[in-house]
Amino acid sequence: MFSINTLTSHVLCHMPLYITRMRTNHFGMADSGWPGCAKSLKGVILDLCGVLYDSGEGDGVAIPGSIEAVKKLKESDLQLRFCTNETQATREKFVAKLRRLGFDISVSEVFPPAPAAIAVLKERGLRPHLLVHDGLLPEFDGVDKTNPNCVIVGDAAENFSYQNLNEAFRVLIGLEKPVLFSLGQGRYYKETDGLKLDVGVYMKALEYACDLKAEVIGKPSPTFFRSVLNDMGLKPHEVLMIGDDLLNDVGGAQHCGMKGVQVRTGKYRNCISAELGSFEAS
């Protein structure tokens, strides 16, 4: 068992985090070398919910000394960036509720899904029929949604009606070749109150009822997670992804050849890892 204190002590001395244990990831990949590869680190990659604070009423709350690690990364040499599948918001209102809560982050610094589709809609020449939260709908102002020719979904929360899901159904399957894109693919997430159902798992129900695998845009897509590393300026092996999430925080990173490691926070379910981490290692 490690602390991330593991980790450059002088700079995370403070952070409320653990990791649970070097595991072999579902790629193969082993954290061997573990913590001599401390040494090497020239930039961390940090999730938000779940790592920095947990989402709910208002603003949410920031987790116990989170604000204090966050400082302390940007006192020392180490690049920061900020990766998250959050998609109940655009990028700018984010930002701003994480300042609100005491975070000192700028919006070039962090990394939603949302921006990354639109590029990827741009690029391809494609319409999309928004499956999404009222709050993200602002991020796409600039798009054509006339007679839609693919379907995005994102962590929708309460617009996951029936007949919201049955809409976005019928675009896909009346489409030649159908397209969908999720913003992310998680299970679950935590809030204030508990837990919540992620947009993976309406994501599945789309893709059982077309027939059809979608393409995610946010972690652990690897081109997501290349993008940040891009704008870092370093290679996989210089870069430490930490997060609550085991497979697409910690395994996402892994399969791009960054170190992960997964904190006792947020989403973090001591029966679930241990599982996973008895699977991996068989």
The other form holds:
2 protein chains.
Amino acid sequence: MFSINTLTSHVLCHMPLYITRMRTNHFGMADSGWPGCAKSLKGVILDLCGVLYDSGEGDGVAIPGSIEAVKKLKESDLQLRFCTNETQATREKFVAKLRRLGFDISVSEVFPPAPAAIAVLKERGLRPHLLVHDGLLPEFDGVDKTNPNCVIVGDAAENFSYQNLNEAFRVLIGLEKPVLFSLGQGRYYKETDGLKLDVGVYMKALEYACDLKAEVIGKPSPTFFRSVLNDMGLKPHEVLMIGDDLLNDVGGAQHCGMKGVQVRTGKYRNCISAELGSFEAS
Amino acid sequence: MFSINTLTSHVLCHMPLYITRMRTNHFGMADSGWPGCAKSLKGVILDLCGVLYDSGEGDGVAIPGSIEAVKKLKESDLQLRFCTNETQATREKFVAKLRRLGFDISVSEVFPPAPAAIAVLKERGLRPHLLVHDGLLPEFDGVDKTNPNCVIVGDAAENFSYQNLNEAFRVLIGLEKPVLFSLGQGRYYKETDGLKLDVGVYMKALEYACDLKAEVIGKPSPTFFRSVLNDMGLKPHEVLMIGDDLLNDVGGAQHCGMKGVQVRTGKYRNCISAELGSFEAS
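Now the other one: the form predicted in complex with a further copy of the same chain, given that the block above is the form predicted alone.
Complete assembly follows, chain above in first position.
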């Protein structure tokens, strides 16, 4: 299995060889531009679920070698951030879980969509109706939710009942100018007991019901990636994004000018990635 | 309110005048071809929910004048059929409800998607996983559902839980060649207590999750309309379709060569139809 740990070793120990190999043999998608990256790599952004751990019952489980990989990256000269579309818990609770799993990660290093969404609400004077996981609600404690003039949909999981989706639909269809924010647009993710539908599926459902286009906050939104780059003080070509999702992690990063690599853990499925191109461990 | 009753009176009592008015003043969508229809109209297909009745608690309620309209049409020389995307009950139970509401309708006159779907399953040797309303399950009693190799989604309403949608997703994503049938593709419908999300919304959700295109059985599928025309022994240009849904009733019928008229009951909303054109009562 090609994991974050094998990839980290490649990046840190055999950079020139690794870059050459990816360019010539294994990684079709990121072909052009890799020589530039080899000279200038200054930071790494890691996806979390599917790269460092698999979610599921309780805290989920760390992917073998991933705790060590984070440790090695932190000991290197590279800057490190964690970019996630996790919206089932507040940032604090989410980081506490990661620390219980054994990762040396702090709140300020982690970028999830909810705080970015709250900034957008403030900027545009919007009051949300929330269709999100119970665990995320405290994040919106200070936000005015009376007489809502937009809807925010997150990975609500069991809260995606017919009644709740219908309620969000009725708010949207009742607005003169309906605004739908989606905290990510993932199709599905992997938990320890199997694949689970992600927020993007319900975003599409509401888009179709109301004949509108949602505004995505989170990966693969370039605005979202740029806020992380801004925090690192680095330029896109200086940063490598590593994730298990070809569209939201790898594609989103590439669209933003960064390099993107897909690991073969998490939601990675051979039949899909084979068509689109993914990194092949040598 | 422009209802089935006012429309029926127009059609039956003032056909030449009515046709002329629609063509010249009021009905942009069906402009070309109406003179031909005026000479040759031999049959009418009616949508049910939103045209004859509003669904809701218990049996729902008949729309004022609609019982009389059906009576008048039956007494005329026109052939009459009922074409519905109703999938919350078996055809027998559905017709029994309509009869309790006061309509003179028999099972053989009503065309819902489920029997058409069962015919397709037999033809192609498919075994379905069902994501449908409990009330529809008996319709599939004789169908082999072991080791499913396709998914059928209907208007499952409260059965559209996260767990059930996830289960349907897992069946599809596990198939080598995933096949998804959707019994209709409606966005929403009106019940007595408000608008409700329809099957199309969940069809879109599964399409996005699995990156596939569903096969729609029911309106606006031309195959579905043709099966009704076939039963009437009429050609498309001889038949008028009346519904409250611009895309699935009016658009579907027009796509098939029939004439289509939208009533201003049911899910009709002024702001949407104003853009697309709808019949204006004089």
